[in-house]
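What follows is a single chain, given as structure tokens, in the form predicted alone.
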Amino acid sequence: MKARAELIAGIVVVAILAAGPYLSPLIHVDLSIVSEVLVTALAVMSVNLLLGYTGLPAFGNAAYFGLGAYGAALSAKYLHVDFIGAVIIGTASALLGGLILAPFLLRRRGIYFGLLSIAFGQVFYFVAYRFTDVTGGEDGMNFPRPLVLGHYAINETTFFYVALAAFVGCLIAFRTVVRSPFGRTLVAIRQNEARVRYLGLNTDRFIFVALLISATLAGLGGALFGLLINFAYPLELDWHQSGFFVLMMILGGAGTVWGSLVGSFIYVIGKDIISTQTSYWQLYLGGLFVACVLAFPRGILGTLLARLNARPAAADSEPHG
């Protein structure tokens, strides 16, 4: 019954999202902002896999997000690839970055893993910042949104449905991974890695695969984000961006499948609405984060799910007479 309820809830959410082009004008939110929610959720999902499920402090995932954005931007501007090619190259760039960094990150755990991931992210940031002739440096780089198959233009509505399809596909894949024996092993590593090793499992291999999946998700989100705004800039690689992803994950609910969407929705929509009202929007948004964390210690979705799961347990424990 629980699986059926989860399936129905998921279908309802996807149906509501599919109606985004019709619902966004009603709440006075531009459709591109809703698209930003979806592509940002992919990056938050990548953090969730490492931090929420595996217990690794993924404080540098903006590196993969920025590699995806720059991979799509550079390929569109200099190689003149089409839309699909730009997405593939951007995602592949992030995966390549993950392959390069993973052997170094595997040697560390805890806060040292987090600090090393931030350090590598800053290396990519300074590369993008310094190579002005190629990346545009501090000012970033504009590029036209490429056509599909060289003929068909992507307008905002079409892009929204492309982002929605990417999000739903990745969400299904993410759920499959975390509910599989592989995903349950990642949770076991988070809880007690030494015990997993005593069982004869090579935890480094599991973490290595998790890092590559995380890099791919973040890279896909970054590639779509770059194509959404037709712009790539160094701050997409900066550690501040990584911090925002972590905050969104915590806000939505670490270790939950849909938490990335909830956290991204609140942050992106909240930023868009509050920033139009006051220049001190970051102060108000920070206060919103603090209030949500205090009211929902496991994140909004995580706390709600915990309370829902506690009700049947409480009912079963009551004496029957």
Given for the second form:
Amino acid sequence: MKARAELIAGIVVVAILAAGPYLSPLIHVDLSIVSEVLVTALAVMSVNLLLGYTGLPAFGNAAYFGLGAYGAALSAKYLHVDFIGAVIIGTASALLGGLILAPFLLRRRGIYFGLLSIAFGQVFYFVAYRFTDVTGGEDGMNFPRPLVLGHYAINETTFFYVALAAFVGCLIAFRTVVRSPFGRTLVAIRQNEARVRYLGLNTDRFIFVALLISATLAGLGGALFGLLINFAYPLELDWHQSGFFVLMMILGGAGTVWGSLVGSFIYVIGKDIISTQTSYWQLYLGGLFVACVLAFPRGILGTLLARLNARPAAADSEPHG
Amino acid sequence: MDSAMMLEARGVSKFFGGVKAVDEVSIGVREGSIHAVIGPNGAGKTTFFNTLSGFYFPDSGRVTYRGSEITRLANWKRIVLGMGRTFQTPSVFAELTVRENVMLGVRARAGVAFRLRPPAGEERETLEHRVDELLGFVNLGRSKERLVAELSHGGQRLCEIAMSLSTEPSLVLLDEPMAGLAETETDRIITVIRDLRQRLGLTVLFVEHNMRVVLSLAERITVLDRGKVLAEGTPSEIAANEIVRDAYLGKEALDHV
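I would like to compare: after the form predicted alone, may I see the structure of the form predicted together with its partner chain?
The complete assembly is shown below, putting the previous chain first.
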């Protein structure tokens, strides 16, 4: 019953999103902004897997996001790969970054994991910032959006559907992962890692795989983001960017499958709408955040779901006494 | 080393800064026995226990399990070898139901925990059946679908014991299983610990404060004081031991036995 309700809600949301090219003009939002919501949601999901589900402070996921963007940009500009190739190379760059960092992050917990994540992210930031000849340094790098298979151009509408397909695919994969025995074990690690180890499970192995999944998700989001704006710049790798992903996750609901979309929707659309009205948009966006966190302590979706679940559960516990 | 010994520690020491919390402690836990470690507060019981279960490693000394050295073996590997443990404060997943708690261990044991596909069909039934069996053993079947956080302290302890059993250990280490329990709950746990040996054939090593529990359960007792072994023997030997009486027990505690 619950699964069916979720399926119906999911189909409705995806249907509304699919009508994006017709709906976005109604709220005076460019379609590319809705595409940005979708690709950003992938990066938020990557943070959610580590922080929301596993309890690891993923404060450096912009590193993978930026690696994805630069991987796509550099391969498009210098290797002249096509659109699909750029997406694959961007995502693979992030996965490679994850493979390099994971052994160092693996045994850290709590604040040490967070600080080390930030530090590694900044290393990538400075590399992009300093290698001006290759990356364009502080100014970033422009590149034309590559064609698919060298023939078919991708316009904004097509790109939107590519982003939507990627989002839906990743959401289904994400849901499968967090609902699986593997995902339940990640949640158990968040709650009580010592106990998980005393059930005979090597928690480091679980965290290693979670890190790689997270890096890949963020990398795909970053690669698509780079291809969306045809631009890669160092701030994509910066810890501020990581912070925004964390904020969006908290806003949407840590440890919820759809929370990443809710968080990135409010942040990206909110930023777009408010920043066209006033140059003090950060102030208003900050106010919106504070209001949301006060009204929805477990994130918007997290709080709503908890309220929905509270009623049947309370009725249920009666007969057990 | 004696082959009948399931768990053996030789000259185990553990320092914290300049403090020698455990000082050259040796112990042998015979297969199939119920063995207790007692001692006043700060005697190093839990620290010693943690070196045995690999919560941390000793600074010197050796620990062997069934004859093979495990002194610096990762804690999760000890579970795979056949050890299980509980903690002084019940270590459970409070936000999950009783069934889900035990299922985590059952899945871990069955090698399912790492999979992406939830078990289905016959496999799922086998796992569910095992959970029921374990909950039946600790008499928590009725609370199966309740959140662990809603259970009493004693209920949480029973859930933790069921979880420790889910990995099918041969030796269970119980760290103060009666800590913070009401008298009636204590009796429930005593029955369960007795059943661990009688019905499941397990070896039990436990740390305990409550002398009534220790003397009614243990066949062998090791007394720790200030990090060192003060005495070791059967309950009657320990009860008669003058040094132990002076150091720890006090006359009244034993006169009732």
